[in-house]
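For reference, the chain that follows is the form predicted on its own, supplied as structure tokens.
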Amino acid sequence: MATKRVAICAVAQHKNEPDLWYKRFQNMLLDVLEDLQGQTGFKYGENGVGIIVSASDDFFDARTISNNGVTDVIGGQYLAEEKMAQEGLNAIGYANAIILSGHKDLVLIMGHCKESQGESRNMITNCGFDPFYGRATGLDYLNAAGLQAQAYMRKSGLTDDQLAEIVVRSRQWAARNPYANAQEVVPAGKVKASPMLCDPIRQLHAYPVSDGAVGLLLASEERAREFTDNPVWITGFANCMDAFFFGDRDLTSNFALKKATANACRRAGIQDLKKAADVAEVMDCYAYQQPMWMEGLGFCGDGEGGRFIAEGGPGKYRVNLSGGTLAGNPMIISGLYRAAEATLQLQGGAGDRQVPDAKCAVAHSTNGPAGQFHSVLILEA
């Protein structure tokens, strides 16, 4: 019997901004919902969407069980609605499982986050550490990344000039992406002169505070063409988590990402991802992470990130043509933006970022300190 397939039928993105003070997150989601319905004409209830998977974060929403505040806007008040409180790419993995199980044949994914509402991202991410040891030391995602960046740069030979090169390229592509936050093209000198946040991470090495929302409509293979002429098929998905305690980890090992990549490729029937993928969208909250995650995905060897940049790897493998997370997406739903861009590329809808005849894309996300948890999604046209 042929293996069932699940399709992404349509995606909608809210433009990322540094402070969407004039819109509540409900308004952002409504914009996204109306865009999706305009594209597909989907309805709710019988023979329509019967379950919604939302993605959000209680800390950034400043309330517990924060999905209660958006249930009516996303259409879940009389239907099943379930919240993905992990990084948003996992909502696609969950929705994929719902459809493959035969439970539903049409699933709506809606993700949102307003990072500008939090007084400090560092204060919020401090809560991502264990309450007895990690939090008390003042650890947060920024200083954890600083420790990882130092170790990785020693291992890979990645230089400050190359970090600047990564940021410059990201901004050049972001200028072509109408949904990106930081669209200003910056010269390398400005990047290298930007204030130090946490050695060796400078201000322009880090993704900017961002507000945004994303929606996707997923359907079973039997129903996909009711909603699109260009379905994008989910052929592989996997995730993996490294050790819980920060001190137990080898910060340069890419352990979790390598495991997630191997499992996603196995499910997709792919032997060599760098040969198969026409587009790669990775979640690079900090500039050093782009080559590091490309190592974990298998696009270059262990410790070869500096060489990967020097030899033009990001251009060769069409990495982050959206501008990536460095151009500004909320961390908790950045993976949904990665998947949205990958889908647009495979549907031929990426505008002047379009890769000719793209057939396969990989979307990646991470959460937790210094890449503790990784998810990998493989899509094919």
The other form holds:
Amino acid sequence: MATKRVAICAVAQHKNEPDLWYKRFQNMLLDVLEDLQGQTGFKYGENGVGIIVSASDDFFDARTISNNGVTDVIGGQYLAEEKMAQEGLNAIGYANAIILSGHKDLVLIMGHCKESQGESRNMITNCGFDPFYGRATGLDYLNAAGLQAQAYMRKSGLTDDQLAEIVVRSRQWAARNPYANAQEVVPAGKVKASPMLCDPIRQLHAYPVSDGAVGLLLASEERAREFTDNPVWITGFANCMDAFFFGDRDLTSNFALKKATANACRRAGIQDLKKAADVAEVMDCYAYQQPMWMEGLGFCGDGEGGRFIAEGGPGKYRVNLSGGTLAGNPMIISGLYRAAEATLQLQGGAGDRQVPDAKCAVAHSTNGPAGQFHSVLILEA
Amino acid sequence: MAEFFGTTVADIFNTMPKRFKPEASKGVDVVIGYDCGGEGGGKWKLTVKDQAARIETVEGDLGPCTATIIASDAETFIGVTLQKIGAIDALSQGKMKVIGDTRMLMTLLPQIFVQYTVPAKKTEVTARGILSAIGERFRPDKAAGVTLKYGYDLTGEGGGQFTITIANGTCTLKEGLDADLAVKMTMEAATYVGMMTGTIDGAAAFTSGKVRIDGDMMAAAATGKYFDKYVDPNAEEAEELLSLKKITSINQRFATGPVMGKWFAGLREKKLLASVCPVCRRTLILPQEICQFCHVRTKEYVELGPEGYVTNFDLVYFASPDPLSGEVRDTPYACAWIMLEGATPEDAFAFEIKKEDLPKLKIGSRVRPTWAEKPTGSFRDILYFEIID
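Starting from the form predicted on its own, produce the coordinates for the form predicted in complex with the partner chain.
Every component of the complex follows; first up is the chain already shown.
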């Protein structure tokens, strides 16, 4: 029988590292899996986990059907296993649908990515464009972001000083997050003096190359308490896609994110997300994206990202207390890290980053050049 | 002679001297053998030396060659030559085989020969033919308000006299030359055909005296614009759809991790290591992080073999070339399932069998690995397994 609610029972994160040269991603996943099994005691098979949703990327893994390399390790032998090739947060959306439909009542999600394996992240994201035009033009996610940053900073009045402030704050929180990659606290001067990668994006405005893995156990309402005393409920999930061809998009409109937010909020019965959410985790690969995505999520008005930062919006709304993607997650599973952190906050397990009595959290992710595709997950304690 | 894609294997070789580019073959000294099987096939030998190319047909043995290209049938050979069949596909399907340096051939041949094209089956184009269909090319919109009568006096083979009248948005053609022409153009019929098909430049033909214009020069120059351009039926069809050839290559550095790392370290000492499941005692080769049946980490290692016996094998007749180096392994090769001494049932190790041993390979054959002289911790440390009974 179909359940009414789906819970995230437990999360496990591999510490993000710049270069896990001594581990295969199979080793990383195994560490995460054992952590999750230790927390929940879940088993595979009859009455246990019967379906696994993995999340990984063929280009980053440099193999086709990237899940085939890890199914044994994540327990897929003789069980159902399906791969989310879209950004990892959608694995939660998919698992949520599996459980709500009554197909299965327990789903394991396992995501991995080793960005350090390939010679260049930009060469990989260049392949995200069509081979005739986009690739030939030299587009990749970094310089696509550069174009968006230019347009957005003109529109919102966001300044280089504010970009530095966003990075400084990210590192301060990352220092308290045992799973973050870049935990070194940096002064604003160092951010502003860091080399220009793609005007206006400086090296320290960009998320560091990261290796990581995340696991989550999801269960129906009826079974959640077998695995946890603190279930966190999925109350809203939605995603929205913008045009593939870069030139067809208004880069500052946040159209896809606004639509995904509206749909997720409607599902969760939330009128005003900024009033409802105690914590927000957004996928900010580049510093300018944090205020821009907060606009899209409705935490400030259109084009008001500069003012949002000036008025201390990130602190007021408890944005990215994990350090965010700016402190380093693999891009393709960044949404799973956002969801894991949001879950910890709602379970009261966020350590030095804990927001007292957090009841509602929003986790956001994006994929495709300059925020082509957005996903929004709303969780409640 | 068997024809594929509109041509024959023989024509490809017969046109080689004409397609040869001596200036691009400086220092090239090769003998390339061609062996094309099936109907319409045969053997040819190409010798390139001192910036000259010699092609000869060969009966029997091709003799010593720098490289030999073997095609299973004429269709494959012609298809690959015309790029209608991908060379890589043909190689990997075993329809084509190269003895020698594939990459050298792939680079050298396009360098020293003009690409072969299928000879056109020509439609006869005549001045009379072009003129009789002139009404179909007439553009009333371009000739609005124009009244013009002009004539062609075409001499030589296929010649004739013609009068063209443009008036009231229509165009008519009649034989013979009227007296009241605005302009008359006199030339050989072949010159007219050349100008219409684009092989002769009209202005140059006039200045060189091949065309004589009597009457209104401006009217003569304007005649072209009242008609759509004549399309030569023999002209090569324009290629409308292009494909983009590109190798997508991003350097990778694959971690071996603590478990696979042990395997490679073992190879360096000529040892075949398996990891052991602590629950069911399976020997996992290659070593794996976990036993996927018992969902437990493997921790111990055990050396298997080196001898074993074959429980299954297949012979592989195609080999995919390495896209970057062009290297292709010899075919056929055997991929054999080997139960190494000490391995638990079902945990086989797959590897190649020594080429010379293939005729005696059977289920149950006892085998042992042959190692590289200086193992470095790579898969190439095992050259192959040889049969020992």
